[in-house]
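Form predicted alone, single chain, as structure tokens, below.
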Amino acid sequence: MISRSALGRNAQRALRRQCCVQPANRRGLAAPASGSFQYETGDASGVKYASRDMSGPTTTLALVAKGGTRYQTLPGLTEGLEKYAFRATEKRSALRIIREAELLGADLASYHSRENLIVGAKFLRDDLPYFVELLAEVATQTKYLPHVYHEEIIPLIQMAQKKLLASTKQMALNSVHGVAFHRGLGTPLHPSSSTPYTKYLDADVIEDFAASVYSKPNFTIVSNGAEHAELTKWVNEFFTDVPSQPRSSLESHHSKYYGGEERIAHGAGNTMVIAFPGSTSATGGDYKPEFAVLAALLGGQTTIKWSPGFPLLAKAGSKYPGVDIDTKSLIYSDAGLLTVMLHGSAKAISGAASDVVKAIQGVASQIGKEDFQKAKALAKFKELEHGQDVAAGLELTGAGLVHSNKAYQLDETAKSIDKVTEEQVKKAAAEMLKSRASVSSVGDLFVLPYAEDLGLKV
């Protein structure tokens, strides 16, 4: 049964349709409200929120919480809490939530990263009140029923474990984080098949964790495609029962980089990840935009059809058919990793990995001026592209507000990339080579090289 407020909005929509003929000079939906990616921020009795009114008929709304695997106190807690989202609440059954969302043409989602738990929805712009209310219910009124845990949550966790085990890329990425940071950011995104999570988890333990994650200091509401005044109104109305303080502190020690090597045998593919200390996010305390430029310069994936492009590792990879190379600057609230992932045949990876190290050594000594300008332009483009990737923008903005009380403003970050110099990039590459690398190899260990074989210090 749909709530009375939802039915009232149907009448409002009908009235709006009568006025559907627009003046010829009215701005079309494709035109942005402004050229800026800036978010407006606010506070509703301790609940932080941010909005960006992008022109268009749809809205994306998310609750971004400090509940990623970094902050879980027991194995599998984040995974379990994520799977409880949009199930029965004190006001609505799971079936009612599903049917109402379908009637409104919405898309509901929940997922997590190493630092954040995201619960969100995409919907028609006029339905903002309903979905703000629904997110408030998820945060404060979810029923953590034991039979739901045993019959629905555990099978979903087991499915996530199987997906992890089947992907050498995910296994290598999890492994390299563990080697680099040990605990905290090193905690796997999903519990491995050998993790004895069932002896730690039950519905009550997850509910206790939720009481900390869904407290005012630990989450924020972020919206794309909603008027700030409208979001302010509904957050003030529906988020009144949120606990002022977490039930228990969600502490994580400041990230410390260690480095090292891990090798995992796997029969279904080959992946190698080489990582070095990188930059924090722009809202963190040690943001270094030169790492975004360095990642673009190294690259591996061309953006130009029929050509390997300018990235150094794209050119190197063309010599080894069957290997994919991808360089990323992974940013977190207090640490970062620059990662080079190689995926393909073990023999091709072995050859390409040597060229990866040589490319970094080359950057540390000399960078072509034209390649540098191309890398800076590509890094800026990728940063601004986040502004159009709504999911990325929501998480980065929400995480910035939660961790440092500062929204992640994408256009400001792009401007900082403009100021990067060649010397900064060369220095970053040189410091990477001096530090201990983090290397994870998953696949045919008889062929995949050791870090020592590549001349890396671990």
Given for the second form:
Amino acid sequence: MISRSALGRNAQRALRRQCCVQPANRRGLAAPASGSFQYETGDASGVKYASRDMSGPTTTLALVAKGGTRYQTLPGLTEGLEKYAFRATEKRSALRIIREAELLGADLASYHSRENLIVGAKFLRDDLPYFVELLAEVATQTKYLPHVYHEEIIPLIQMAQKKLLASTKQMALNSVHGVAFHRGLGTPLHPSSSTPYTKYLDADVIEDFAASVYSKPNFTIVSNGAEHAELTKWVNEFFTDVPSQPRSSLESHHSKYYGGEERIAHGAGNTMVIAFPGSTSATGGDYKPEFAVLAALLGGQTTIKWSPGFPLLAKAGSKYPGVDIDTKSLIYSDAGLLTVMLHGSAKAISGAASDVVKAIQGVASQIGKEDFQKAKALAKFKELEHGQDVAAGLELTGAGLVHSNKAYQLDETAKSIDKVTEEQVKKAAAEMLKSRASVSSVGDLFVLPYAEDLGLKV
Amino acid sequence: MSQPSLANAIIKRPWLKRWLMPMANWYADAAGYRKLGLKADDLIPEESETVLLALKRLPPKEAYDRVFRMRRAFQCSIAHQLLPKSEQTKPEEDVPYLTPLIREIEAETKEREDLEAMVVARRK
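Following the display of the form predicted alone, present the structure of the form predicted together with the partner chain.
Okay, now the whole complex, with that chain kicking things off.
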């Protein structure tokens, strides 16, 4: 850190002001934390909402809808609907929405994951009513005009395709989901450039999908940094004309794990993803906290300076310079994937991949006691940090409310990680190896190894 | 848009409208475009950004019909002929199909200009 004496008094003051921006009307004394990690939930005549009153001058508000790629009825629908957010509504034009948001200093965003469509905003605490109204407008009064689709939505979809095509990591992740779950969760996050989405998609079809997604049982309002009473009041006021039933029900069959291998030639990079069936989310039916610990134990990315750290795959990877290994436990409402992603030069990947498999096999038989403690602590920290990260917490909470009527409670999840034993992790690893793996290789296929060669069952 | 018009001012005054409607109908018929199978909106000059954009936003069927009407009228004009009575545009078919789109685009442009010229006042 910069030593205090090295800074002039003014610089010190500026630094202090920078790092803790406070509204002018707040006392300079330590303000008591007004909320906890726990979300309060409520129900405004069918519209579910949750809020967490973290003290601070800003609020994040999001509409989390069950409209991710998993639930889309035609390819590209989720993407199309996401791009229609904050476009012209019955009351205001798109331009006015943008300008007004700019004037309030807000940040509008819409994005989607495999299960959820998130339309949200970040803004100053006082502007809550404006943005609740805006989200209600987006949900119920957006005009799905054909010319907007042709002039704005299609170019954006094409851009997303190009972005996907350029990233071997994204391609490999999409491919591994496809291999593991086929339809439903396996649907690619963005339509790839060879998906004939124009055959299926137009403004009317998107409007139809919107009428299902933005209906009472299928979305929730989640906020971070807003008073619960306040949010209750505004949600009750603005979300009145939401249809109580979806136009057509959004169904996705219960995810089933298949497994297999897919290899895609690509000139711009090399990525290999090895995945195994994992745990569902904490609000889902089959939550196994040991997978979070296992992911931390395998790891790959060091969290400390100047050392590969304790994670087993980080140690394995350090022998092969130029390869980047990352283990993640991806959780969904009714299934999960534990993925190990190797990214880097093809030669290094093919070397590291076999070591990775050996390391996983090693975990199934024996775990060092100290490594286990470290992994548990890291898993807990990561979980808490992830939940503290506003955007991630919003999505998890919203999804939990939509899918199983339970808010994602961070404290409980962290507690369940605390209870994990070494035996559980070993058993999880052994079971993982017993099931079929899902392996995707994107890049130089001449060098990248097959799953069979690595000793995996596919 | 295309031409300045008193239409709005007249429509607002029912007595004036009642008085002028027969004359307007006679004028539209006498203008002759209906005898070539065109609609009034086919006559709007295309050479402006607004109209070009509006034409792009026409639904495919409308756009096709418009081109068809124009080619037919062109053919008639070359041959120095009028269409047979049955194929001429009937007054009830002569509806504005392009004007609403042009108005919408003009409103968008105006809104943008207004927002550009806006003076922001601090919230009290």
